[in-house]
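In the block that follows, a single chain appears as structure tokens, in the form predicted on its own.
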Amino acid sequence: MTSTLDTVVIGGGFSGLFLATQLARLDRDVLLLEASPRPGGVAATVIEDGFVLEPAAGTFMLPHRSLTPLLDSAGVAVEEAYPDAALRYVWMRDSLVAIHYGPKALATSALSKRGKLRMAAEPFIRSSPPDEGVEESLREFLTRRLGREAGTLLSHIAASGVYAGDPNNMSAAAAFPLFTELEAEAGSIVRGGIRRVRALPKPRPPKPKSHIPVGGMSEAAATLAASLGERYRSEHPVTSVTKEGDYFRIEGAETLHARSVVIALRPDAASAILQDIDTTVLHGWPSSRVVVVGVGGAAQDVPLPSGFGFLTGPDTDAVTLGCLFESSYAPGRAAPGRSLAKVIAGGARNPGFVDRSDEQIVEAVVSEMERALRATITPSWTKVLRDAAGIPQYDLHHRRRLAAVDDLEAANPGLIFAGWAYRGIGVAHLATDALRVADRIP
């Protein structure tokens, strides 16, 4: 046998790099295989024209106690976003209207004074869940114990914001555990906070603020792979792994052996590639398609407000999903004197909207920039970007399908999945599963 490797990764998508790195801070023997020339996975950043866009994430929240040791001992540059990047809005009735986090959210003009009144009822609100083993929606768990009206609205931004999907159809469990987690704790979404952030040390940590990657997050994923050294290698797609004994054999470029393997890949990309182990359990995994639209120009033709954008509510007909506003919140994202403005639409909402001619695409999301802006929008640059796997579903049998991997792991010592199609799609969320992985191999 060839010499053997304590960890191969397969996949360099964020996922992988970083439990590659932090492996390699444990100085762990680890080796990262990414298929295709360049890290990073979906986060691929677009410079083109005096614009940087991201079709995927585009800012880390820091600091984080998993993202932040992650990007620090990489090398990682960041830089804060600009003060009004906390402001955000929700489209409804063909106007914005501010969304503020804590206790200014009781101040929107988004909800009635009675759904205020509701929601600001919830800590003394007794609401069982459902029974073991029946899973409730996010919409079901939010409208018990926010009021239907708030309930509603703040299921459907969410969903939509996130997942672009459908809060009826996702598990409030699985997609947002920290909701269900806060009230098995206390009883209250808002006892449990109070009670977590009264647990936290003395000095407080400071609050956790937008940040931009320096360069993009394509130069992000790169540093983390340039980091890594001889422990990465780009170009290396994978064919098939089987265990041989106590080991793992990897074909691709080369034959590896490694007493456990990483796969962070899509679950229908991971069963392709693991030939003698039944996977029939990481079949048919939902996702949701997108698309993303970059809509720039003159500031004067592209006029954006302040702040980071808006998400659509549940009651505008529109198939736009949300609106970042890029060079109001994001440094370097547009050339001084310029504007960028980062549409996603389609969805669970309109799933057939991303199969339109790019024409088509750009014609409805600035008509819809316009409805929601009242302003006329003139871009001299457009940008269309599609992912052909959308966005993985956390909906209500997801946590049926991550019992059946667990199973399957456990069938097979050293077999281990990861991904944001398992615990969590957020950057921070790759990172805190990272670090759980890296825990779990011996």
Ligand SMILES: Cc1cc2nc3c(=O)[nH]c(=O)nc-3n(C[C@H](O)[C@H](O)[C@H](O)COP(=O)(O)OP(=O)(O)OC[C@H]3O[C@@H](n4cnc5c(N)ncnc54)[C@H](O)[C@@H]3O)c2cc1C
Second form
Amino acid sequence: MTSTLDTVVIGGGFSGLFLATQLARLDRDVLLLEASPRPGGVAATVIEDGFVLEPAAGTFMLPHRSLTPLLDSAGVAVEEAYPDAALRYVWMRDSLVAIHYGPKALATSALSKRGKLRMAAEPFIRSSPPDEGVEESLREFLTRRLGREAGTLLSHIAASGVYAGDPNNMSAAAAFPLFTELEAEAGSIVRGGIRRVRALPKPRPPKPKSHIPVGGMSEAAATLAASLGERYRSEHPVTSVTKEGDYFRIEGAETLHARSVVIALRPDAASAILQDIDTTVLHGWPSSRVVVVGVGGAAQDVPLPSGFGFLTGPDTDAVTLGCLFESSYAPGRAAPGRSLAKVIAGGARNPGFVDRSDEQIVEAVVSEMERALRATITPSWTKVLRDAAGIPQYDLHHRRRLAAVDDLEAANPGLIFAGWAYRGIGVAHLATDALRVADRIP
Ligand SMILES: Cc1cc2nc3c(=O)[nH]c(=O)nc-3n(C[C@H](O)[C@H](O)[C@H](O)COP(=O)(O)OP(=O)(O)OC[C@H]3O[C@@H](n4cnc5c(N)ncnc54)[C@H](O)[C@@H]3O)c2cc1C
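Having seen the form predicted on its own, the form predicted together with the ligand:
All chains and molecules follow, beginning with the one already shown.
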């Protein structure tokens, strides 16, 4: 048998990179194997014609208790987003309406007076979550807490803005656990939030702000990988993982043995390499396909407002889920005097849109940008990016599926599943999960 490693991590997306970084920080014996020539997975920055387009995550909210130490230890360079990054809009009633979070939410004109009054009553609403074992949808939960109008609007933009999903089919507890935890703790989202803020140590930690990785997410991934040195191997697709006594045998460019194997791949890709284990639970994991479109040009030809961007409201008939004003909030995304927008379209509402031709996609999203921004858009550069596998959906069956994944791990000690399909979809969740997983590895 070849020498035995403590831990092999399979998949060099941000999930695998964070876990390997954490294990390296703990001075543990770890090897990260990535199939492609470059690390970063779906977050593969496109740099063309002076535009920097992120097809997946593009920002980090920092400081963050798990993410900050990982990025800092690898030396990932970040810079703060422009101050207007906090300005967000909903495209509704044929225009862009500013939307605020926290106490300022009541200032929005996105809701009627009556809708705002009902939302403001949330701390006093006594209503119980459904019985144990019954999954409540995001829309049901937010409507129960905030009233029909605010609940419908917020569940829609939260589901489509984060998951490209359908609020009627997403589990509130799985997709936005903070909301349901706050209700469980204090009987109200608002009262729970206040209680948590009061419990923070003094002086209070600084509020997280949007930060942009210098050179893009691919550069951040490359820095994380470089900091691993010989603990990272690219162009090393793993073809199978099988059990061999107390060890796992990992086949790929070479044969390796490890006590623990972390599979930081999508569930279907994980299932494909696990040949002697029943992985039925990983089959057909739900996802929502989106297309990301870069729309760039001279600032006067692609006029963008200040702010982060807009999400499409529930009553607006459009294929666009949201549009980020990249050059308005993020340094380095376009050369001076030029603008870049990133449109995300398709999703649960328009799943077939992704299959249209690039020309049709560009035509549709540019014409919707014109409607939303009430401006003429004549881009000099466009880019259409499709991710065949789509965004994992934390739907009404997600927690049941996750429990089955826990059972699979328990039945196969040393085998661990990680990645955005399971315990949190954003990069900050992946960092938190990396710390949790590292603690579990003996
Ligand atoms: C449109 C969009 C917008 C997003 N916006 C945000 C956002 O604003 N904020 C945020 O926090 N997150 C966002 N995300 C989510 C974020 O990008 C993901 O959470 C993260 O990139 C997923 O990383 P991962 O490591 O779990 O998976 P992946 O990136 O899928 O990585 C898996 C890796 O495994 C490798 N691999 C596959 N098979 C094998 C094999 N057999 N052997 C070895 N390696 C293999 C792949 O090459 C890949 O590198 C967004 C995602 C999308 C699609």
